[in-house]
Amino acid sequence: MNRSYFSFLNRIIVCGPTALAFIVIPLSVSAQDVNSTSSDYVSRAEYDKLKAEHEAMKQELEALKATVRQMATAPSPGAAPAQPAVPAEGPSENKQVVTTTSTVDELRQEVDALKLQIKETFPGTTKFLLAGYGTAAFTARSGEDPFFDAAFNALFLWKLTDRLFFEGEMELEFEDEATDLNLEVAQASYLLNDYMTIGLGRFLNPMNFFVERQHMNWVNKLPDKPLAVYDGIFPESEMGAQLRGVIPIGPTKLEYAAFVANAPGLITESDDVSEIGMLDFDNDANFGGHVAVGGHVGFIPIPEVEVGYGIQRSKVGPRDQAVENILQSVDVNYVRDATWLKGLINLRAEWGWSHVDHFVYDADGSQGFGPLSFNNNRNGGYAQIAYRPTHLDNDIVRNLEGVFRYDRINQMHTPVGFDEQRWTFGLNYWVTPSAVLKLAYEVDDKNGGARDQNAFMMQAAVGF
């Protein structure tokens, strides 16, 4: 290269930081203006203006980088074609080349820093998704007035960074002639690595497979929920912290979840004697100050099959009279698209056990039924099979799905005083993959003198 070329290049390099300064200064002023008025309303026109300025800056930066690359690599004007290696140039010429390379590297670093600054100050970097589901239903149960009802669950998902997430679920439903608003989920999650995620807040119970993965009305294949595992012997949500993930083991997978949370409460006083000795899973204030520890392990030997086991242990009751509570569950799930059956077959089963140690209820007799001491042990669950002929040519028939479920809860030796079992037959029509119409008839059987309540149910559910 000749000296005139190096002189021209140095002038460009010297001017580069100055040009960058004219870009950075307006950006800094804009960032200060945004920060100083962050609490004010930003109009659409202001947003569009900022977006246009951002795009213009990106184009200028790309053009500047292209010019620097071209000047650093192109031969000087009039230079001779490349020749075989010649003896090294003089010391002053080598020094000039080293200085030029160093300056180009510094300019590239400044450009990268400016791009990062633009990315961090530009609005709209947080990703947000609104999902959820809604239902409308009709129920006619023997011994009760038939009724219509509806519910709506909204699921809010935020991606704050590539590792930090937040989810919240809000449920609105009719109950006791009023609209109830419930907070089902409010959890912040952080991705530690590919096999481990930590969550804090209110989350669905990991030890209960149905509650965590099947309770959504457009996923659940029948209009009502099974006995025992839903609104029965397990809590639906936990308030605490959890650690979970999936570990590949050769061709198989191991799913795991471990959590600590507020312990359930023990019902020792109630106007309804049948509730005495049962667990209060809405113990958000953590009466008694106890901590529940539990988890769930699921093994997937082949993609179609998963078997799991869950457990939760805690103390329940007043501090000075606390007794032990153990909840356990087992679950099996099988899903396969079978060509020989010309459709999709789905088998699910879950069974749970609840144990509460001996406790003396109404020790002074003030409630009129004590003193009474007993173990509160209950168990129950369900088994379900569903089939959909997805391989048939008829569009209407292949959107139909037949469902059968058997569910049961055993609580004869508790103040409830009866066991219950049900057989439910259902027929679904899938309008879309996330919209379904359901019809079902349920045969109820209670012993211990309780009245049976057969039911006819209809439900429309939509997930979005």
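Since the model is a prediction, treat every value here as computed from it, not as a measurement. What we label the rigid core is the largest C-alpha set whose atoms superpose within 1.5 Å from one form to the other. Residue numbers count along the first chain shown, from 1. First, how it differs from the form predicted together with the partner chain.
Core-superposed comparison between the two forms: the Cα of residue 59 travels 2 Å or more. Superposition on the rigid core between the two forms places the CA atom of residue 109 2 Å or more away from its counterpart.
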Given for the second form:
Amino acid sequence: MNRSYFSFLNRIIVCGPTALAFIVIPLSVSAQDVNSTSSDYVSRAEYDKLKAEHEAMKQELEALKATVRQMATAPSPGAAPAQPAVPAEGPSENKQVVTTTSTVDELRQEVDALKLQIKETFPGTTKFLLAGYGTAAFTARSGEDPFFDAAFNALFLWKLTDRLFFEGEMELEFEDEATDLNLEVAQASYLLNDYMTIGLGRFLNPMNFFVERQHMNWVNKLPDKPLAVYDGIFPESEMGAQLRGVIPIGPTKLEYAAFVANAPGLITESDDVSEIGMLDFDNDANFGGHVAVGGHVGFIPIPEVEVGYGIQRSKVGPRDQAVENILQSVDVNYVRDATWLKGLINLRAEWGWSHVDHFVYDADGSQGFGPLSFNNNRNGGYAQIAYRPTHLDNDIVRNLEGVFRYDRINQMHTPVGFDEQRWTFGLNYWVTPSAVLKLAYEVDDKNGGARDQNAFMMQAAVGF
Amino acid sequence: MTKILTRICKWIGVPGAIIVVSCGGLTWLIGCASNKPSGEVSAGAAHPEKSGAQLWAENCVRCHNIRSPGSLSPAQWEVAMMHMRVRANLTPEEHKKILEFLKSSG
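Switch over from the form predicted alone to the form predicted together with the partner chain, please.
Full assembly next; the chain just shown is listed first.
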């Protein structure tokens, strides 16, 4: 409707002067007649009346032109771009066409913005985002059959109000010839104030930098994850409540997170003796009824650097013989994209310690290995460097990234009975900022008579 | 070696917990003193001179590759940025300026 109104106005602009010419020319002729020949045809009064009408029409035309110009510069919703195809007749006409053509781009932008605004009002699209990542991998590890693997992590994000947020993550992966569905994260976060957010539910372990911020396959730079800090001595997620936020101190920042959660379980019975004295982090039912208290502080002196310390303490084990468990971690991160480096450099390191106090396992010998008593102390972590020449002109080279990681776990004096260290060399190709193809070779070294298992790994990961 | 480690663990555990608790308490106080709707820039903002684009370039590359503003719609950025505000502990000023930048450059 607006569109036809607009073109109607345009037509008036085109036809207006022509029509006016038809009216005015005879009029001026008759006026001359009046003056020169004092003819009988038009009286003075009639002439004055006609002249007044002519003036009024001229004014009306000017007003119309102004309206059209206004509409062109500040178009109304739904106004289609003016069609420059309208034939140009006369100088004022040309001017108008130029004006409308120059506003076509603006109109188009406006229409796009409006379309988006309309889309945003559709129910369900305003505050919800489906994110996550998909992974396909191939691993050939010496001493094991090579295998293909795939996983899918869906992340459901809702912004319910300016202060309330919910995130849920589900992981679908193949394990033991079956598809496994895990609820990794289910957390409601509420912004108590500008510097403090409370989170309730199941959340990624804030005391472990790698788990909370690096383990996602489109973020992690190698096909596998470092020893100790992932699937090792720390829990991946916690079930409980956390308080977190940031304190700006001048140009620097201090991040913090504090949490209470279900404590890990202590494995006191198992068919596999190497598991005795280890921690069970999937303690959703909170056997033993202990509560873990922990947190993380991170200092960011300049945006490129972050240094952090995390800790978690709890009692573990059966209620009447509970012992102390302390988990600690230190992390250092340096990320710099600089011209003099011709690219992006990523340096990350994290080291962790786990201590379970002295406990007597299989005290009555009924399991066949006891009584066995020990302090369970383990530690380990990784250091990694990655470089990508993002400033080079060549499209292929610019998307290549070289990675080197050293990771290690020390657990010789536990029932596991060996330490392990690895050197991993990787080459990545970034198809988009969140889609990557990874190739890596890992050199493995275990002591204590355990078999070294070098590996060749490939992984494709897409974050969305 | 093991004993030393055990001792360090025990010793550092208490101060560690104190740091976490006192940081929490301090933030609570700061926050309550300047309790405003989220996204508003507080007085004494950390980087009044930095633009949204600059804060985006500095902050969003810390953990993962930076995604272009056009990769999500303004409505989607609102959700993702709230996620990142919590995950990356962004200040309200960083959150507001970066979100404005992402929405306007997309």
